[in-house]
Amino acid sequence: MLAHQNITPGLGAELGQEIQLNTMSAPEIDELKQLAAERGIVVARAQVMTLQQQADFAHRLGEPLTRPMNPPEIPPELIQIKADHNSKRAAGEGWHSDVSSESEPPGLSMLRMEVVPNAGGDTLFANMYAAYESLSPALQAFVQILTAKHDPIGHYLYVSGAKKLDELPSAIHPVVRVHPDTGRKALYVNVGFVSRIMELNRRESQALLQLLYDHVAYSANIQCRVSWQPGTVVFWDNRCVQHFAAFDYFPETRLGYRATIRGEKPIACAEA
C-alpha cells in the first residue's frame, strides 16, 4: 500500500512527500484508487505537473469527462477552478458530489492547485459511509429503499457545451449506494443536485432531504478539512464523500484545475 498518514481516523489519507504522481506505476495507480475508495480522500503535496501531464494522468485513472468549450491552452480533460477579486461566489460552495445528475456520475475527482490565497480557501469533506452508518437502524432501513432525482444545475452548462439546462439529462439514483470497490453503503443525496425523493410526496421529500443534509453539514465528527498549497493535488471519491469549497478569501485569488473521472451507474443496496 502507498505510504500515507491518515488525516482523521475515519477519513482522508496524505501521501508521503517522496511520492510524485507522474512517476507512478500502473500497480501504484490501482493502489491510489483503492485508497481513495477506502479513505474517501487522498492528498499529494509538492507535485510538479503541467496541465498536459495532469490531463494524461487523468486517463490513467479512467475515462475523464471532457469540456469541449475549453480554450486551446487548457486540455479538454480539465476544468479551470478560479475565484478572484471579480468573483461573487466560487465553484464548489455548498455540500455536493460532483455532477451527480449524470447517469454514470463521477467516481474520482482530481484537483491540482496552482495559486492559493494567503489564508483560507480550504475544502471541507464529509464521509458518506459514516453519514449512513450513523443514522438510526430504522432510518437506515427506510432510506435504503428510496431513490432520488438528481437534476443538472447552471454551473454545468459551460462544462457540457449545452445552451440550455433542459438539454442536459436528469438521473434517478438510489439514496444509498454500494461502493463497487469496498462493498460499503454510502448516503448519496446532496443539496447541490437533488430535487426530490421519488417515493415520497413533496412535503415528505423536502423534510427527509433537509434532515439528511443537516446530518451531513452538522456532523463534525465525519468531516475533515484540507488546506491547499501550490502544487497540492487532492483526489476524492464522489461515491463516498461530499465536499464544500470555502470561499472565505475574497478578494484574493485561488486557481486550480480539476479532472473528473466517469464512474459507473450507482449500485442500489438490493442489487449488491
Ligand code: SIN
Second form
Amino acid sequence: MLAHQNITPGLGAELGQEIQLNTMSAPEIDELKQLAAERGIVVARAQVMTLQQQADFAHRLGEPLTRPMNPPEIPPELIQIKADHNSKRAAGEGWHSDVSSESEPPGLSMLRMEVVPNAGGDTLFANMYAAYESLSPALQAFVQILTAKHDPIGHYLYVSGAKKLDELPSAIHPVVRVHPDTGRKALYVNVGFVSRIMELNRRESQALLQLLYDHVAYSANIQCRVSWQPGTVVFWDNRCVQHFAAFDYFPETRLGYRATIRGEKPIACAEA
Ligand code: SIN
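Could you output the structure for the form predicted in complex with the named molecule, given that the previous block was the form predicted alone?
Next comes the full complex, and the chain you just saw is listed first.
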C-alpha cells in the first residue's frame, strides 16, 4: 500500500512527501484508486505537474469527462475552478457529489491547486460510508430500498457542451449504493443534485431528504477538511464522499484544475 498518514481515523489519507504522481507505476495507480475507495480522499502535496501532465494523468485513472468548450490552453479533460475579486459565488459551495445526475456518475475527481488565498479556501469532506452506518438500523433498512431522482441543477453545463439545463438528462439512483471496490454501503443523496425520493410523496420526500442532508452537514465526526497549498492535489471518490468548497476568502484568488473520471451505474444494495 502507498505510504500515507490518515487524516482522521475514518476519513482521508495523505501520501508521503516523497511521492510524485507523475512517476507512479501502473500498480501504484491501482493502489491510489483503492486507497481513495477505502479512505474517501487522498491528498498528495508538493506535486510538480503541468496542465497537460494532469490531463495525461487523468487518463491513467480511467475515462475523463471532457469539456468541449475549453480555451485552447486548457486541455478538454480539465475544468478550471477559479474564484477571485469578481466572484459572487465559487464552484462547489454546498455539500455535493460531483455531477451525480449522470447515468454513470463520476467515480474519482482530481483537483490540483495552483493559486491559494492567504488563508481559507479549504475543502470539507464527509464520509458517506459513515453517514450510512451511523443511521439507526431501522432507518438504514428503510433508506436502502429507496431511489432518488438526481436533476442536473448543479451541473457544470460546459462539461457536456449543453447550453441549457433542460437539454441535460436526469438520473434515478439508489439512495444507498454499494461501492464496487470495497463492497461497503454509502449514502448517495446530495443537496446539490437530488430533487426527490421516488417512492415517497413530495412532503415525505422533502422531510427525509432534509434529515439526511442535516445528518451529513452536522455530523462533524464523519468529516475532515483539507487546507490547500500550491501544488496540492486531492483525489476524492464521489461514490463514498461528499465535499463542500468553503468560499471564505473573497476578494482573494483561488485557482485550480479538476479532472473528473467517469464512474459506473451505481449499484443498489439488492443487486450487490
Ligand atoms: C468542486 O466541487 O469540484 C470544487 C471543489 C473545490 O474547489 O474545493
